[in-house]
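Take a look at this single chain, the form predicted on its own, given in structure tokens.
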Amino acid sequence: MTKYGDEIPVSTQLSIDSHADFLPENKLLLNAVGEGIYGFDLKGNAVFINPAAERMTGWKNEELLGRNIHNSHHHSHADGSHYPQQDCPIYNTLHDGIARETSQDVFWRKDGSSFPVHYTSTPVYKDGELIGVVAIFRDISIQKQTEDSLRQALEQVQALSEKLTNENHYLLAELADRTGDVGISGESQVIQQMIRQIKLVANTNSTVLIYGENGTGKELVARNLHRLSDRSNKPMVSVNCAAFSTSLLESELFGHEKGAFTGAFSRRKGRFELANNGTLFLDEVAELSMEAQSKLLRVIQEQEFERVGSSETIKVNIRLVAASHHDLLKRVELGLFRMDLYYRLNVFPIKVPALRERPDDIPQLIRHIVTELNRKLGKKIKGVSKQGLKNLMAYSWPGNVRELQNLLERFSILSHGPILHIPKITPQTTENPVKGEKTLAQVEAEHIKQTLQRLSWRISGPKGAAAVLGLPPSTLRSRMKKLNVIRGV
């Protein structure tokens, strides 16, 4: 008995070719169709091949009749790996009589090239007995190319969508706790000198190092540098280097691949990648570990990096702005900061003056801060009393502008009138403005509850409590939960 896959003699081929039980009567019709058609007997040998099949494969009728077609043009997968006969849908239909259809295979031409095909294998019965199989196929190269193009386009859209989502995440996080514009208040000589420096360097790509005491407004300077640059329509991404552990900071800066470490359940872009073509602000850069400093130095020099867990190099075009309240040169001398990185960052240094160095700016700062507090707290504060202003100007402000903002906010919450009466300021006053009265949390909870009651406990919307208080609805709900502000309580 001739086995499946064996060649058969020419005399047998002729008898198969004239097998009236298997071949359709209307050969002219089959020869005219555009799809390739093969007829197989139960031994898996070709008994019919139409002209379309010849054109697509390069194999002639007389070359394949009576031969095993699987070994001729279905012997391998698209990647060149062996395609066993027992896995072939046509072979399986020959044995179980079940029709099959697939678009996942390729056929191999006589010249050794291949093309993707969609084909069906249909059993042929006579008097209830399986006598063979007909395979109908067509070349789907153009369809596959179109699918690949659409898939690539979809991947690009998904990548852009991911980038926009990530950028929005960071931008919303940046804006969530900020109010007002990014203007710098002050007419003193030192602040005007700083503003001139900002304008000089803003529209360059030079790295800027902002230094000054805590609370002086170093991030405000960075935001102004970005706003005045030609990158202002691109994202400014900030990262507080002191807020992350050494292991997490690398992932935060450079991103990571899925599975790069425990808890990395998906790929994530880092801040450098998100800031591409924009500005990256590294706050408290002195807190970087020596290892992170080395990697940062490479990114500054080469403008390229790899995600954690990946060997793929990603090129970026960023403008770097760094800030620190430390004296970086002293940290270099102590061996805590790389000298080469220090000189890379210190291309254009900008010092933010302490508030005690510009006391004449305090009245203007108060006006600006009070305006923002009215919007945030829903108040109508007009200003500070004359004696209160004198008290404010007489204080040394070790916490600088941030300390001034915090104190004015506390007194605004406690105030029942349009004028803030502020006593002589001491460090204890800034911590507890009014002895023996309610805590700040109690006052805040009361103010939130009064606002909600006045607005029928509506939180969201243009006329909701969140808008009146100058807070995102999610932030207000979080504060309500923390302060135990509950309707009816």
Ligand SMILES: Nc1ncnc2c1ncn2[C@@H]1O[C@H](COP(=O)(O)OP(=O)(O)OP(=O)(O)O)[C@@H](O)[C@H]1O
The other form holds:
Amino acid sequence: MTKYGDEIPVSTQLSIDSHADFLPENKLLLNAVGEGIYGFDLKGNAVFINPAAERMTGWKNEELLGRNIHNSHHHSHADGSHYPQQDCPIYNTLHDGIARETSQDVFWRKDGSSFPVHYTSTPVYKDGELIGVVAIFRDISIQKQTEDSLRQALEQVQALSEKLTNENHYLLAELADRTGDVGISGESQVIQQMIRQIKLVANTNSTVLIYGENGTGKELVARNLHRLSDRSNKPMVSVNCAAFSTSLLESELFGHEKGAFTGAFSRRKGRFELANNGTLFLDEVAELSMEAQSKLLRVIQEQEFERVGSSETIKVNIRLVAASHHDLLKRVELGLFRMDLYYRLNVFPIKVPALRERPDDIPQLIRHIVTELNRKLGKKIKGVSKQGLKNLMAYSWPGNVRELQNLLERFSILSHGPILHIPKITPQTTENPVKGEKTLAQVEAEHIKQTLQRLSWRISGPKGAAAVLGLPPSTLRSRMKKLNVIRGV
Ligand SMILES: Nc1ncnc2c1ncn2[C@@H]1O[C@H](COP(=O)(O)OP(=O)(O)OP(=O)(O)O)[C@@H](O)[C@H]1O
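Please move on to the form predicted in complex with this ligand, as the form predicted on its own is already shown.
Up next: the whole complex, starting with the chain shown before.
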């Protein structure tokens, strides 16, 4: 839109022969159409008004003919502010002979009410000389109402979906609490030492950094830290830092104001605000860009931030728990992670041991996982055969507890009896429980892995595997997690 409305092609200019009364030949036709039509002379005075225009505006022909229509019922904008005639598209067509079109104005009825209009102002030429303008308009109240309700519905859906995502996570954790899923299985010294650390630090406000390989139970530890803290009746809000681009992550963490960027239809709270008085869990924290790291540092230091597109400072009270499967200190040495942020996060580090460091925990983990699986699959599996257990304990579990869960799930689905007979495991056999047959999940996992290997394990960006596979990076990451696709295995 230009200041005066969108200009439209010159070919739409009208050229007529009669002069003084410049539309008489078409009068019958113009009187019959549903659109309102005004004819203006060069002074901007009405010389023609059709019945549809009368019906829409309430102004009678005789009340407007020979008078300046802009002053009569186009004098103000929708918000009531004065609408200078020089800004009006019709006035400008009268002066430069260029056709225009707009849907941004309202016309005022005789009774003082207004309605949104779409109108074109078309110059009228006679013998190549501009003699007036024809304005054709229609009431677009219904169209605008539909647009408004669609926009409102979309905003509501977005707000609800955001709320549901948070509630869902919270409820799942609650449910997990009730079903005992947050219980950390393991009697090994390393796990018992870790549980002691959790209990010690849970009820403080100290920031905790959880580190360990993928699938070891870092999120489980975070949930327990929250559950055992005096913030447990407030939300624990999780953010997977690897799932968002830098710009999206910023609005995800800090929220945004309506119109802060394209697609920001409404004001939205960020995760920091949603986690107020509760716990914010930053998973995969090593994936934060340097820019995001600086912003995070400020929030940790000052517990305050601004929404994207706002200058208002928001204060929050949050307990921060971060997790990473990377060695963060190594990333600091490589210049990929800010040292000051590292020290801010590493206030109380908790290491979650890899499963191969604690094979003695495998029997207890199997009992725990089989109970969960029986509930999930409606089965009555009692356990694993003696030889099966030996085989499980002899394996190195690069995908840790998650890999054990996945393997037990596959064998439970395939098993017809109450005891799972699990053969000797190699990285291949974990994925291949039925000889010669590949499940859909296996084929998917292989394809994802091959693509990642080909692209040097780059996930996001135009040259990343997500783009090649046609998936959002967050979806690819969750598929990798689910299918236990791990680098270097
Ligand atoms: N000690 C444990 N006892 C019972 N279940 C466990 C234990 N450790 C992990 N799990 C289960 O293993 C699965 C993976 O754990 P979780 O998602 O917490 O791992 P993670 O380290 O956060 O993984 P990633 O780094 O890939 O995000 C979960 O279903 C979790 O409940």
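Treat the numbers as computed from the prediction; the structure is a model and nothing was measured. Residue numbers count along the first chain shown, from 1. Take the two forms, superpose them, and find the largest set of C-alpha atoms that agree within 1.5 Å; that set is the rigid core.
Once the cores line up, the CA of Lys234 ends up less than 2 angstroms apart between the two forms.
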